[in-house]
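Below, in structure tokens: the form predicted alone, a single chain.
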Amino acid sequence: MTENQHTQQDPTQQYPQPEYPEQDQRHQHPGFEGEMQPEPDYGYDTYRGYGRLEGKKAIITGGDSGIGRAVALAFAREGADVLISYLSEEEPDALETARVVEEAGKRAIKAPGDISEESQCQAVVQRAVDEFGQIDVLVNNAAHQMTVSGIADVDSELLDRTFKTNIYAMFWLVKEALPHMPEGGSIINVASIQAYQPSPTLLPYSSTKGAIVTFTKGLAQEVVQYGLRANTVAPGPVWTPIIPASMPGDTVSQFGGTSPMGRPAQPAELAPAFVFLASQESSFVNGETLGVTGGQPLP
């Protein structure tokens, strides 16, 4: 939980809004955290924890910046040792990470590398076996995107590269961590608002989207069998390097002002949804969507 969830107040006005400036991070996809204006708020000053995850162990991919960092924190602040994945040329945003979860007096470990390809996936699991004994929660945060202007200008490289990293790692790393997971464990998996109102210039991004709410909904059911849950995540629009790193410049600037808040939200806000679904508070919440749209309507 958030210090600032103590105070009420009128959550329109609880984060910048835009306009932001313009900023373009696409040549550098897939974006650092640091380069951002404003920078995202992932809740550093304001996030304290209850020990709702004392002694879990947790991978959380995509586990550098934005969302994934939030976690990270929160399950340190919260009592978990912490993996994180992410590609190689993220060390620079990891490294943060890393040194606030060691700060919280918990484990960070890191581990670069594509989770794209299936051997990877593999490594990521053996690694956090390695370190940890064992896996209690698996965060399956890490996906790409890229804006485009319509279908045609979907080419192969690019469907198969969103359908690995977003779905394909899925299948990948939850079939690793499956035979070192705990009765009680949690698998969270990431989908989209997209999902349920899908963008043209995100089709292969939103696609991806929708088949992991699908993924999860029908690994529930296998799981359970083995005293695990498994449920999705769906944010809204959320200020994190992958915005500016798939999106022109001017888009970037005006990024979450047409959602009900009329900004988009802080990664500090996701946070707890992701705590919520790991700890035992949730135990009877299995194959569901948990959306954080700032009031855009799940189905």
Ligand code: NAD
Contents of the next structure:
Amino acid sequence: MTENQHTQQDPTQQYPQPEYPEQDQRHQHPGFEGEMQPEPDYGYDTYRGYGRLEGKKAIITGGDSGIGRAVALAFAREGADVLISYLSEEEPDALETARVVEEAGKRAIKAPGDISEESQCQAVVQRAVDEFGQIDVLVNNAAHQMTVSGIADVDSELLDRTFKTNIYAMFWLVKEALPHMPEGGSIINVASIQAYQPSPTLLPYSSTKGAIVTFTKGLAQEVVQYGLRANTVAPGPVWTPIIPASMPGDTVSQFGGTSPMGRPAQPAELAPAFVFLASQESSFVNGETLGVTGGQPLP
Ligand code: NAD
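Next block: the form predicted together with the named molecule, after the form predicted alone:
Below is the whole assembly, all chains and molecules, this chain first.
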């Protein structure tokens, strides 16, 4: 435990605030955590587990970095084995996530590959079943995001990549995983404040995030008959590689500065919401959208 997270303090002052150094990783999309300044805080020094996910088996897409890495660490420290899915070029980030999961005494399975292909979604689930025998928690967290100047800048290739990664993959992964999810299981889909307050420069991305909220509300009503729940986490601005990998350097240096907190969240601040939704502590929460926005209202 460090004084950063468990002491009572003003949350606006708790983590680094803009302005950050100008940085642009768009040439190496989807970006590397180790190259960010400052490096995101994923809870390594602060997250303390209490056995809330003891013996559970989890899939986390996009688990190599950012929010997914913080969730992987928290789940492992709560007692879960974890499979992370990610793009193969992100191997350096994935190795670090696997290292901290194993350091917590849990199994880390790496499943690189592009989930915008249905066959890869099937392979991810099959790998989890082969390794773990079942899937208790499915976290659909991976996403493609790229800024555009406006709708004239949106081509079919970008639409295909964004919609297939962000929402098609959720259909494919859930469909494949459901037969392997025992009662008490939990599906957690990651949307965004962008579902409610869309930026024109992120129109393809924000459209998928709106779809994810609707998908989850409907899915929750179906899966409850199998003893499962499905919920959404909607983050506000979070300091992760997707930001320098999709935005110009001068935007990155101010990122989160206009939020009510005057700063973006760190991934470590997101993970507890996922632990809550994954565990039985949220047994009566189903079809809900949990905002972690720092005060930007979700309608
Ligand atoms: P991140 O870059 O750390 O994570 C995104 C991950 O998605 C990457 O690690 C990448 O491996 C994975 N990915 C992308 N395309 C993929 C594909 N085709 N196949 C397999 N994996 C793929 O960024 P993050 O901010 O931690 O993003 C996690 C989630 O949080 C996303 O759903 C994102 O939309 C959401 N979110 C982020 C913010 C923010 O400000 N960072 C705000 C709201 C919502």
